[in-house]
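In the form predicted alone, a lone chain appears below as structure tokens.
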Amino acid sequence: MNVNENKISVSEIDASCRVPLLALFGGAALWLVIGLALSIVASLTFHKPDMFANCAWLTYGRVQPAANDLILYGFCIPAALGVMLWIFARLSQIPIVLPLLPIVAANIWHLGVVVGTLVILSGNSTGFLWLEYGRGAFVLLLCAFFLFAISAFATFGARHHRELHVSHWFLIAALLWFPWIYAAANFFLVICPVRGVAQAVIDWWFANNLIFVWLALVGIGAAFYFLPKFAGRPLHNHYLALFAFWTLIIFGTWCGIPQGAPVPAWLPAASTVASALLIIPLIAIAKISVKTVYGANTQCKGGPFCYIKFGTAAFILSSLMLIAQACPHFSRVVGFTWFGPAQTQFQLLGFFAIVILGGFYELMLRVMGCELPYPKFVRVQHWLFIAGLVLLVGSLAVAGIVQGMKLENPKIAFDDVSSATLIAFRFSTTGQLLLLLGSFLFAANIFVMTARWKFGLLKSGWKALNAPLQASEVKS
């Protein structure tokens, strides 16, 4: 049989992604707004410590982990799954296989986020960084991810074009990476917890593999798909991309053990060496990205192309910050300061969120078959996010360096060190407000688009119910 006879149109492929993507992105937009709002609440406790003193649910120790997990588990991962699903369908040149599974998975995932957030705010979190959700949410999230992975792998296995795209390597690795690290960390820290310093080592390993490696696999995989599309040219150097993929996995997994940790000395030393070697995949990724987009006639004008380019550049900068943290001399200055949170927020919001949002604005035009309800919001959100990130990350990074230098001076009291960072918190809170405003614009587009689509379905159904019967149908 001729393959061309069975060729499926692009519109059919995009239409098969519509309901799963609306379910994933709709919840992701809501959690992003709530997560950024809670992060502002946490930041306000440094401006006025007694503001939420009478409400245990809004204390810093509960609100900040809840905000971080909402941004990561509520927005980043489900939004990334939506982009991954569409890329798999497009590269496979077929509609989604088992389309009901990602819809069910999206609802289970969002339920798990609700359960985990309530666990944290009620004061029953596990206490482990990025793993605060507990057993109930762990089961829901892992089951949801497995359901999604089954549909994604089935779509990948049924692909018409058998040759692997560069993005396939990164995204397939991400589908295998998350359940492995998430299940292993929960097993050894929550279900059957180990004792002693091994807990800290496992948590550091998990946090690094999730925040750096997994986000990098998905974000760079998506960027390597969209950049050639926008630039109108193939991705630069297929083999260099493969080299970047393997070196990122090999060196990235060993990072995350801080200098001076109370563990065997070889662990921080190995982490430092691996962090230094990360410069190899970073150079490769930077070269591929620059060579792909350099000289392209496409103008971004604050659109999805700008999102992807800025997010890729942010990955390089945030990774350089991670490498700097691992340097022994610099680590002694910025350890236990605000420099670490600045790098994490840059990785989450500056790199990953920006890349995924750029992918969202590009693919939803095709999936929905219509323009965005508020197309001008795309450009406004782009500049709000850039300004917010400059204020948030820049102020916290500078505050961390100043804080570390003052802490090294025994003549400076600790209260004076804390007071010196208050002005930076004012800038960082302003940056968070800009990010929150930008997230409202994103939520407005996805919610209005979803509402219009549902209203159109109801309108079509109502017309079908009230349509007159054909003459042949009323004959006795």
The other form holds:
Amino acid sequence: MNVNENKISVSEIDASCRVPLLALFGGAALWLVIGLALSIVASLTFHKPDMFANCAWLTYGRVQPAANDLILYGFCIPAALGVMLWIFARLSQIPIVLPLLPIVAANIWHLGVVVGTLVILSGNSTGFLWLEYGRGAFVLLLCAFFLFAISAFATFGARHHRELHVSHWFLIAALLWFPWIYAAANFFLVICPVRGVAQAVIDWWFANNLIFVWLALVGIGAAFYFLPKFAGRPLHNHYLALFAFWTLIIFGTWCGIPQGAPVPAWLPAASTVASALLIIPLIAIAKISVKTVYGANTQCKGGPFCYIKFGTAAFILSSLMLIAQACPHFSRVVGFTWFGPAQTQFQLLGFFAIVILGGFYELMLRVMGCELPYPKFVRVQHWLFIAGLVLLVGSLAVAGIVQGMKLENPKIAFDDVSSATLIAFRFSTTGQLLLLLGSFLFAANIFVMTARWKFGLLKSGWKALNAPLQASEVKS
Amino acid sequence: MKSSFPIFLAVFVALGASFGGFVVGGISQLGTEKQTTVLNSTDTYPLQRTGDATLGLQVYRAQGCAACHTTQVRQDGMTCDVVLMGAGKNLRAVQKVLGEIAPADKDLATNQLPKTIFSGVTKEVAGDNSDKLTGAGAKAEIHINATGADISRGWGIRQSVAEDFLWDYPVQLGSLRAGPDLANVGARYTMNLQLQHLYAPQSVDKNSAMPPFKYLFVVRKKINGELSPDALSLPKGIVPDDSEVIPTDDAKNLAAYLVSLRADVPLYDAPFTPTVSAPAEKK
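For comparison with the form predicted alone, provide the form predicted in complex with its partner chain.
Starting with the chain above, the whole complex follows.
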């Protein structure tokens, strides 16, 4: 694109994102609701074990991974792609290049999620953690990602200012990294499986790189775009942000192999060292965020600014939990306990979902060119999510530590260890209910918005059809 | 920086390093793994699982058992016992050495052998003392015991090692212990007990939080009031007296897989001294 061309108006750029973003976010909202509902179904098993004794599709071992994957693949990734696309268009100051591709990609992606979920629930999952979807869904998701990436890279390449924004670094790394890890993990585990525990090593590598590194790249990349915007001043320190980026990808990618795993000792040792060094990018990210936000003259009032601030803080906390899990002594206690799921849920819902929802509420007003149908829901959802997360993550983390300490004492019977954690499920299920309520509010906003927009289109189309013909068009 | 190409390259290298380390490195070290030999024996390990157990692993995967169960035992360390197997020709000399290293056993008689002289000591202490005893002409052995909470709990005899999973696809290590570890469950439960536990977990373990897998079984009326050969022998009260529970092929395969989970031979990576008596069956 010619740099000397007339500057395109911001509203035109935003409008170009409308259909792709509605396609990405609409499906994401649906999957978030279904995913949280399924995770409640899964947790019911702990309240009443024989609830689904006769129903293979609803047994815990199938519903739990299906729910987790719906939250990750159904909600987190498409929502991330939506926010990413909008940030690229805004930073490049041009409308999306090849706008049809992300629309097609969004539909293929959502189809892949449907296929994958049915695969798990019908008992055909691959059996690998976070990679349960199998071949069919793998091909669909990867194709969708490639289509999306073509449009995103084209938009990036046609940017007006050649100078790179900090968010560019994070988001481009994410665009490169997902197809690599997803294709590699599927190739070596599903298509052409390797032998023995090498499978487990590859699965841990993939899970850590998707859930920790990839989500961190997109979430922090988006936060570094939105925080200065809300605070009304530039990002605290450009070079420190780049330092955080490099240390995050260099150390973060090596985490994830648990201690005590039946693999050669250098693998968990490398992960432990990398996890300890992860404190460096964490300090940098915390410092940048605090210095950018602190003292800014902006009230957040439960709006998008609050979301992004809370999400960034949650990232620091959940990463600290990740580091704690790799500490030699602490890992012995919390390994194989509910502490691990607590950390993962915090990373997915506390950090990532909140940052992306904050971005969504900010950009959707501009993209649709109208107010949200229920603006009050934004604030209510914020509080529901925070309360839900405190209950869910707090209770599971405490249960994990208690469970770990009891497991370390062989004199305590295993039944007593399990029953000690049962009380935590009352709190965690309540937390999940609050999260589900919150996600309903998000879904209500986006679906009513989409419906109104489509209705508007229909109305204007109808009007155009019924408009009296102009005299010049009438045959004499 | 205006050109984005160097960034792509650097990002690729930084991210790809972990791919090189964990994926390429992991495959080259572990992906070419071969069978090993059992310690102090010529037996190879692990053997292929039987056909039904191999199918059972697929049932294990399909039901998502790994969501709640690990199949890996952790070990903190090891301790050694010194066992005097024979006094040799010179009992006096052995008694003298015993008087120095273990005064309580200094009046040892040959009919008391074999006798554990030291238990729960480090490798070095055991080695020194066993050398002293053999120096006096006695026959002493060092027995190795793995230690750790998992092992004290009875979940295994030694830690799990890479070889244990050589033939499995997918490898189901698990990451959460909502239920007990299953690495060595084949040594604890028999086939019948496994099936009963799958059908009605609470009938085996009253406080179990495990969901019953009734959909893997068929309940039907007894034919002429007689139990079929295939039917489970269940305690009273689980099904009506005139009904019987028949496991489907999936249930039988799954139970066969669970019974095949036995990590109970010593290996170079995970040594221990096997006890001679067979482990007693639980319940």
